[in-house]
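Starting off, we have a lone chain in the form predicted on its own, written out as structure tokens.
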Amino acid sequence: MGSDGTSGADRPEGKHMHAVDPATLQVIGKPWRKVDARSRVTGQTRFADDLKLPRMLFCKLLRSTVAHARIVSVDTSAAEALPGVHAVLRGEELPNTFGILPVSQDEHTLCYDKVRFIGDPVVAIAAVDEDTAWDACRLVKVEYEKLDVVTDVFEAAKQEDNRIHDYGRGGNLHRQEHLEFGDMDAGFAESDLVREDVFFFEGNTHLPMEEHSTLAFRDPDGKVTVMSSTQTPHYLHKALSKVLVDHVPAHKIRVIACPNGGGFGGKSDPFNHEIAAAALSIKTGRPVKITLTREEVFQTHRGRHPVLMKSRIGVTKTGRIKALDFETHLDGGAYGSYGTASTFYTGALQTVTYPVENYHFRGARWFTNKAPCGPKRGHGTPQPRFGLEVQLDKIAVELGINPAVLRRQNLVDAHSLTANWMRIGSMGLGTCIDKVVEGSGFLERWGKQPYGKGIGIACSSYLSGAGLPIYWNAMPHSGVQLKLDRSGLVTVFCGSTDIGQGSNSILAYIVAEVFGLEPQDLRIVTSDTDLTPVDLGSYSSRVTVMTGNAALQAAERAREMIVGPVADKLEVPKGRLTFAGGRVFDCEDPERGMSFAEAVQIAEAKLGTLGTTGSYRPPRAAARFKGGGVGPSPSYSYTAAIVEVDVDPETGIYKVPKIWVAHDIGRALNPALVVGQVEGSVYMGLGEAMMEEMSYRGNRFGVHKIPSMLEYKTPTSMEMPEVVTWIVEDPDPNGPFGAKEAGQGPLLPIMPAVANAVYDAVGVRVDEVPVTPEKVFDAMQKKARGQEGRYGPNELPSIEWPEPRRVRTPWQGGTGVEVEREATEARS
């Protein structure tokens, strides 16, 4: 048993783990092409909507026109009656609630008693196609009996007997953390300055490339199968096997997650319309094919939260944060989805990147009459990042010092604990501030330049993985199996999705790189309940530390199978064997040796089939609190951005025509798909900051308001500025060859880089995303006349808050285990 709580069994054995020589590696850190990339671009990968089968039918959804009613009565003879459709489904068919998570199971596959939103779906309808499945929802009749609609946290706090759901912390509030580190009133006294700021981050989409679809059948035996464009299968099974379980048993459901043409968190949810293609396929022995419009993938976005927040700091005159207050207010919309972890990421991060000695966190979830929330890249990390990072730009004006030095000056220890028990690995961001710094010649410019033009900076952390699975149990979070055939073929089977971040070419490189084989002679196979071992999903960053370990530990036993028989065979010590080039060879004489293919001949003939598993969990949390589940991670990533920006004085409309990103990796697998994921993530960061925003009409209809690709403004390639990108390498022990994330952490620090640009070049401050041309003009108009010059929020609901949850801290003799036994008691 490990320090950590884990066993050996758990982990690789370390021949490949983050002190390897960067000089012997062969394939880790080249920057090879993606296994999968010419099936890609030529048009061979298959995705969701590609898929057909005989005898198809078509699925839509009736939707719910209202944001907030009951449901009085649906009629829907007329559509049943409709040549060409051939079931109809509604929702009091399969009363089972479903949700991703064990707290907040309260999705209905269909509404059959109230409905909570506009698209909340009613009814669902199999036909010989699309057009004949729309004129049937067009022929149900439903009568609702409106009530009244709740747009915001504020209505959502004022209208407590207006009760979205009936479960809950009371009215409508969803969940409400409270949480206290260390002592706050000594730590405020210790302050040479104090500050309290509000600020407000509006909800924004994910806007993949490709809508949600889902084809779903079952065979003559009764196995149903459900192919989907899913970022978490395993989950979705558990949801398909709790609301069809008086439909078919869970060992006859099979999800095979398909290639996902983007995800970015808004695919990690179980959905209506998946378990409704499932229910009617069985209800009408035909496979039934369901694609959600671009239009319904808006109304159903489960996209970032809108987070309100106030932050109350204390600092030294060296911006030490001696204490840090931060309150969170959350519109989570119409259902739970993620909503409970949500909250707590809101506040979980805020200490693993700039040393928090004392530490107070209270955050609330409010139900809505919206779209729900969930996931989006960065997940709940983003909103609390931009309001910290804006409010440490006030205060390095205030104290007089350079932003980037009062950065590089307080930053977190590597391998140490935070105020509330997050265990820190390796830690480059000191390095990366270095070179943004020097790359933009931060030093020099901010603060000197002409009216108009600014420059600005903020840093980040993020997770590289979550420390617990979403449904706590021992088990492993990723499984990988191998199968080496006497071919030379290895097969690597494992249950992680590729959601387009290259997570199955990183299966691809391990393995290749502890056999001394190419990537492109492997043969992946993934994302298949029936086939491959459980991988809990792609989300929080956790493909290349979780699958990737389980992959490396799976692969280092095959080696020690192969090594063995071979040594015999060649009369060398086991020690003296490479495995390179297709080949395996005594290292002193190279000359002995024999293919790969032959090797793998031997260990069979002496062993028989070869076959390994490796498996994967997280170090134990040094957090033994209840809360305390969100937030470990086996490793943070880290980056530093610098965002340049130019303001027309006139009218306040701006451009960003270059970015300076560095981002600690640990280690690059390949170092083209980190560039590829650090630049992806400065776009993404660059849209929400700019002009990226979820819009509903009105306070009483809850009517979204720019439902579609040309209302929906986002970044185009001509708004794309030049980006300058570092790698930073620092292995990490927890890392498979040192590696952390590059998926998420490099899109925080874009939107405070932004802000911050904008107040070096014009001296106003938006306290708000995004910063939009019309917020910066409004600023600019209140300093002219002589008041502040902000545009942002200065009140947040009022609320009543529990007494919190107070833990120790590690250097105040905290053992993290307070309040052992409320997590025993979350956990049962």
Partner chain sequence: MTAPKVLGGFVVNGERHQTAFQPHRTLLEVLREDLDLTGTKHGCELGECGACTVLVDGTPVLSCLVLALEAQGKDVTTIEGLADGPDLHPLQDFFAELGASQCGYCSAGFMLAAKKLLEDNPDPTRDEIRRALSGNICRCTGYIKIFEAVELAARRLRGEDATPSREALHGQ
Contents of the next structure:
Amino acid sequence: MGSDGTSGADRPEGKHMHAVDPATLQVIGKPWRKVDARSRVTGQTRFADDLKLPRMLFCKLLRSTVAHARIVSVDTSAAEALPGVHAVLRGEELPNTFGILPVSQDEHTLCYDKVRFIGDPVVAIAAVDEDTAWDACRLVKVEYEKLDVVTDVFEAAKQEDNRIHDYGRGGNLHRQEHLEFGDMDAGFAESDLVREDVFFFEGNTHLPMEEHSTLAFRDPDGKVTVMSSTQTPHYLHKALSKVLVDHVPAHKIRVIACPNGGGFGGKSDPFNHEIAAAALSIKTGRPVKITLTREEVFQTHRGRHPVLMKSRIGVTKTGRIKALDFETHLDGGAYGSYGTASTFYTGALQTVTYPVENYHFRGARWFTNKAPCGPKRGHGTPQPRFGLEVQLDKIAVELGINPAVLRRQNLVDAHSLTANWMRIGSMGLGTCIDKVVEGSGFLERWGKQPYGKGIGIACSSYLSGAGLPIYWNAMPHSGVQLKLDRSGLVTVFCGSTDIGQGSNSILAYIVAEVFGLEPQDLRIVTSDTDLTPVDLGSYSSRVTVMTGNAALQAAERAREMIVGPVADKLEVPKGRLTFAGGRVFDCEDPERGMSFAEAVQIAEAKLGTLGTTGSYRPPRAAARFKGGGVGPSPSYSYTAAIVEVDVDPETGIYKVPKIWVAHDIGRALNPALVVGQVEGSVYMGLGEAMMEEMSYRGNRFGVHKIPSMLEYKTPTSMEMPEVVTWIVEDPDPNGPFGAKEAGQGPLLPIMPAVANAVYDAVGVRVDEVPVTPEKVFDAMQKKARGQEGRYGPNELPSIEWPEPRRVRTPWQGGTGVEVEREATEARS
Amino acid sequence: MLRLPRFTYHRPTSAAEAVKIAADHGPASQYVAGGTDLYPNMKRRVQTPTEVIALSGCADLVGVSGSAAEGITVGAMTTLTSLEKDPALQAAHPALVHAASVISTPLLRNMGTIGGNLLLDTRCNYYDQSHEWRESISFCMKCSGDTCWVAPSSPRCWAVQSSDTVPLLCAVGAEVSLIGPEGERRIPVADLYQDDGIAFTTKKPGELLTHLHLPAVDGTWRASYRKLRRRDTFDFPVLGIGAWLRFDGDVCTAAEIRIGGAGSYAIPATKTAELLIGEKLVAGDAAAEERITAAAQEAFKPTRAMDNTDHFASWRKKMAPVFVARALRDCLG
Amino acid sequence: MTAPKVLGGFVVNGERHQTAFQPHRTLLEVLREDLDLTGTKHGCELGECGACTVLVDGTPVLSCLVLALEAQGKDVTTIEGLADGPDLHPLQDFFAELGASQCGYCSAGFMLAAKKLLEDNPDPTRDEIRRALSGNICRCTGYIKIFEAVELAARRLRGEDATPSREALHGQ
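Go ahead and give the structure of the form predicted together with its partner chain, now that the form predicted on its own is out.
Every chain and every other molecule in the complex is listed next, the one we just looked at coming first.
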């Protein structure tokens, strides 16, 4: 129980706000170096592939070279006989399935009945070195009975009998969701303008610089340790426990997440190679390392879903959205991964920026024979955000309203509920829009520049962590333990994983603030399932808010432990004690005090060994309908972005010279880290906008067209524009010191802002991401021929939809549950 | 990690010694200059020499000599960075220096050589792939397979000429020296290549390209290289236009235009050249502009863009006249 | 099949090393796996990302495409050799200060490429920095903090005042 008598998880929202007096903050809000900055710039950070152990073996996976087939036979005898080969692992040895979500446990460590995409692993080999393991893979003979390849959502719908999985909603439909909030007919009837648009957002991938790597070893006492480039050690631990259940019990598995060389969501699933390395270390009794090649990283993927979508929108003359009818089709690839959540996310956040009075969402996820899609920075929300923001731009043009003004005059209220029951906290989007509009001169420039020069605006919002964990449980989402040493050292233990975003530093800043220490004085121990309390992982922008609140609680509890004994010793009322500058002292007589270390010693003498815990669970969501678990968050960040383009009318080639971006962070715990996250998000968004795409050759057996750093195009130092960043601070009651997320939200507006800027420059619409020069050129040519100046899709797969789950909106007097359940609840 | 296959390594100290080692080992051997093309190909197992003959020790293959007026000679092992930074070349052959400066990245130019760039393997999205990837398509005609996957009914390979310097050097009429078991020869750069994705050079087995000879600079001609690619670094050309015009006063007396990145060799835009010869071409002159635009339209037809590089093939083809026109305008006084 | 090893000698970060390796081993592999200098990273092993950049005789090259044998007798500088004992090189100092190193995986390559740039050109423009670093991919930062760090390091190396701008650390 906390000192205030409440349990950690149920601690009322806003409780931490009392600690915040911006005037006295010593650590929070300052641009400290990251606690591990020195290690990262000197090459001393030990990524997974940097690890080496005596007698270590190297593992290679033999992956499927066909996209869809039954496995007839696998002959590993020649590989086993090759000198230097220590073990060959086959699929049937590990029959238990795994997967990140409990509802889609559809992966095997190694396939033994069926392969579902090119790159699906079939055999794992451990050998003395990587060369030998590679050679051995070439000696394995796999006989496949080929099946037709399903390459996109249309094929998936058409090839109903050629099922990739035997679960889901029938055929190749993995998920199909249908939700309705409010009265759509009334909404459209009240609209002055209704338009319908079809958009396509091509899939793209994270492309972290570090290729995934795992080192597994068996301790002499039978415990297994897996050190891996993973963003989610806790979920990996769960998957290992499930698959290896016959070999080692859960409590004897230790997962250590190494620092990640970039993640962006791509290291958030438990992966075949991690489990195979663990199994081979058990099988051989030796350490086993596997490091993927870049091509295998493309196959591992779990990146942005290609999404085909249709949006029908009804607005008033001022641009207020009376009704929004949104349909998405996600091309999920070969496995479930996070796909169920992704499907809901393509419908969850359309409502959190501009009020949508009545909302209807249909989302379908299809299985196809391609690398599985999952969460990439913005998870499932950039695609519909692109559609919505481009559509609003079209509406602004039709209504004759400047698109920045249209957005500015239609914002959701802070501390309000949306049509789909998302609870908005602090909301700084208006300020964000003002900053970028003023900074860029948008009002003077939009629609008024010479042909070829364009400027476009878009806005967005993103979660600060998901309201629900990935598997249902009532435990905290994040835990922190503190150990206070007589030397004055505070050690912070937390299960979170630093993927470069600075989550270790965030823990240090918060705890240092409470104790009046400097961040570098602390030791941060993270991401080790044996040593650190569970944090669910570095995904969905949850870490600052969740680990931050847990750390704050643990630190305040520890401070409370110290305060009593020290106050007694100094004969000062507890309330007058101040922690600052490495000392604890009487704020009215600063000379009267002692060092922090002495304070710890006095407290330890009185209370015994000092340690505390803190934990965090997000507040209960207002959305209580089925499917309402995806979207709720402790808080939402907001971003506005303006993009400038120069289009060459002769070629369609365009450059982006400058981007203005303002991000509502709640409070910046470290502004330098926030600026870094914003610039990085803008960069990654620009890559998606301009060039990045996971392309496959449907007519060539379903091969990935370009699985390489060279041919998968990402922006380089030459393409990166000037970026002007504003941090907007509007503290949120649910955040530690008022903080919200920064790592994902600022990516979202970039893609639509680019498309909108291209329209402003040359008057054509590319309703598709990426907006490549050839598409711009094509649209310009069509326009020159008198056709519609547009490049983009026109249709969606036509399928039957089940009846929607109907939920009344807050302003209809709803209660956040389905209409049918409302009656039942009212009766009881 | 993607690793090299095993091989035996040779490091001769002269071109003659290198040629002898190659002759001793026959087709199992391969020269390596900067390694920036061969080693990736070896890692992907599209080239698998068991004898690798490194030319880095051959001092006689390095350096820039001669004069602009007489003709400059560049040793094949001269790195692209050295070429790009050479003051004599910067003054005499700015188009070549530009072409070299837009090759891949600064790091790769520190390693890659002009000889290597001249002999850059043709590229294709079905070929520049790992062993495992190519197994998925049962390999392709250029390596271990029977089918050209860009054009499955085609009897030939359509891998793409992708060197940035080649279209320009063909256009300006540069020459190269080769030595081989049968002695030395000097041929026009244009004759070093043929229209085939697999056998794209006329270099004989064991022959070693030793030097590049640039034409004398006499003030009568101007050249340009224009490159189309996705990003301003890293990327190979998906169109690389080498243009060369000779003038007598304002009148164009000779022209050569080569279209790289759009076929298995640097394709001559013959019709375009013909339409320019004898015409008065002055920068800024509207009639000249029109002539150039009209002549450049003729580059559309010979451009063979196919779906085996970055960008839509149809757009690349449409861009050929645009880029040819731009390269020609560069050549006007 | 195991090819016989050969003995190679290099000077790495000022220290002489002798080690035996197979001829097909790249400098990248020998640095990381035989000399335990794992500060040099790899992101593609095909010369397409710049993560493995090291200096050979002062010139930045991609260690994934250099045979260890080719580096024989040469002077190799890796990230481990950039700091002067406990003192960070100005590039390292400003990469840390500005957050130009987020995950840190590409940082070694960027800093070594930048070191050469600043030796050749002590006062580079933003555009010259862009070009010099155009062989290195970063997926975290959006490059801007990297450019700014190189500019600040250049100032300090020239003996000028090098204080990050307020905007760099706080936004506008």
